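One chain comes next, on its own, written out as structure tokens in the form predicted alone.
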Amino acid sequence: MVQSTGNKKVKCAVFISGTGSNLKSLIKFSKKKNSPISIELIISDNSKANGLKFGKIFKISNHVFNYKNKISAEKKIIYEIKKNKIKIICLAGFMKILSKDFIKSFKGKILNIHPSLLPKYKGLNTHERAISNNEKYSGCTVHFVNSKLDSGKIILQKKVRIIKGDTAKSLAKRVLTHEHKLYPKAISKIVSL
């Protein structure tokens, strides 16, 4: 549980690498009166990430870090997080694996959304793998981040039926609409005002 102090919203950073559709839904969620979080920081490893435009639109501080030197990048990120008094980190399509030391620094404060029903289909190409294995369901999972890939404690999951004729693209699109609802629910579950 992440507890806020004095009924103020908990300060949150969102890490992205791409389009930022989950970022956008989290920003909308954070603007609601009863939302327990306020997004103060957007962090990316990709200067061309489409999601960075939401920082400009919603006037949220954006920082892009070059991951060629991971240790140096993470040091700078930790500095920004501490400077902005961030209490919770939401990974939303962030395509870099965080170091054990980074995770240890924010133990129990880093969440991730993953497009499968974990523990099935960790890592990439989750929809292709679910379809080629003739699964009846795919879905999405919000979980705490630990040092093993997509293996942290599960907070919430949502099942999505795989329809005959589904492609990885059509399934991904349907799962994404559920991701946008599930992430805010999971945050409300672990962050209390």
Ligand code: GRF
Contents of the next structure:
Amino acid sequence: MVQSTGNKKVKCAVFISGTGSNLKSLIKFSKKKNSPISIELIISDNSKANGLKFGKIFKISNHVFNYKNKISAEKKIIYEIKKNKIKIICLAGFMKILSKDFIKSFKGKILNIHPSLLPKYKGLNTHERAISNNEKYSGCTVHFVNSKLDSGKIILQKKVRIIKGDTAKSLAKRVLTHEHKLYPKAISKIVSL
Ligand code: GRF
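Okay, that was the form predicted alone. Show me the form predicted together with the ligand next.
The next block holds the full complex; its first chain is the one shown before.
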């Protein structure tokens, strides 16, 4: 549980690499009157990430770091996180793997959203694999990040039925609409004002 101090919203950073639809839904959530969080920082490894435009639209400071040198990128990220007094990091389609040291220094403070019912289908191409294994359900999971890929403690999950004729694309699109609701719910579960 992350508790705010003096009834102030808990400051969050969102890390993205691409579209940023989860970022957008988190920003909308943060703007609600009773939301426990504010989004203060957007971090990306990709200067072409579509999601960066939400930083401009909503006037949230955003930084792009070149991950060719991971150690140096993470040092700069840590500097921004400390400067902005960030208490929670939300990974939302961030395609880089954080170093063990980075994860250790924010233990219990990094969340991720993954498009499968973990522990099933860690890693990439989750919907393709679920369909080709004839699963009845796919879904999404919000979990804490630990040093093993997609393996940290689960906060919340949502099951989504796989429909006959679903492709990875159609399923991903449907699951994404649930991701947009699940991430705010999971945050509300672990953050209190
Ligand atoms: C989502 O499906 C999320 O679960 C996964 O990457 C995708 C990001 O989508 N980790 P978006 O950039 O939030 O639209």
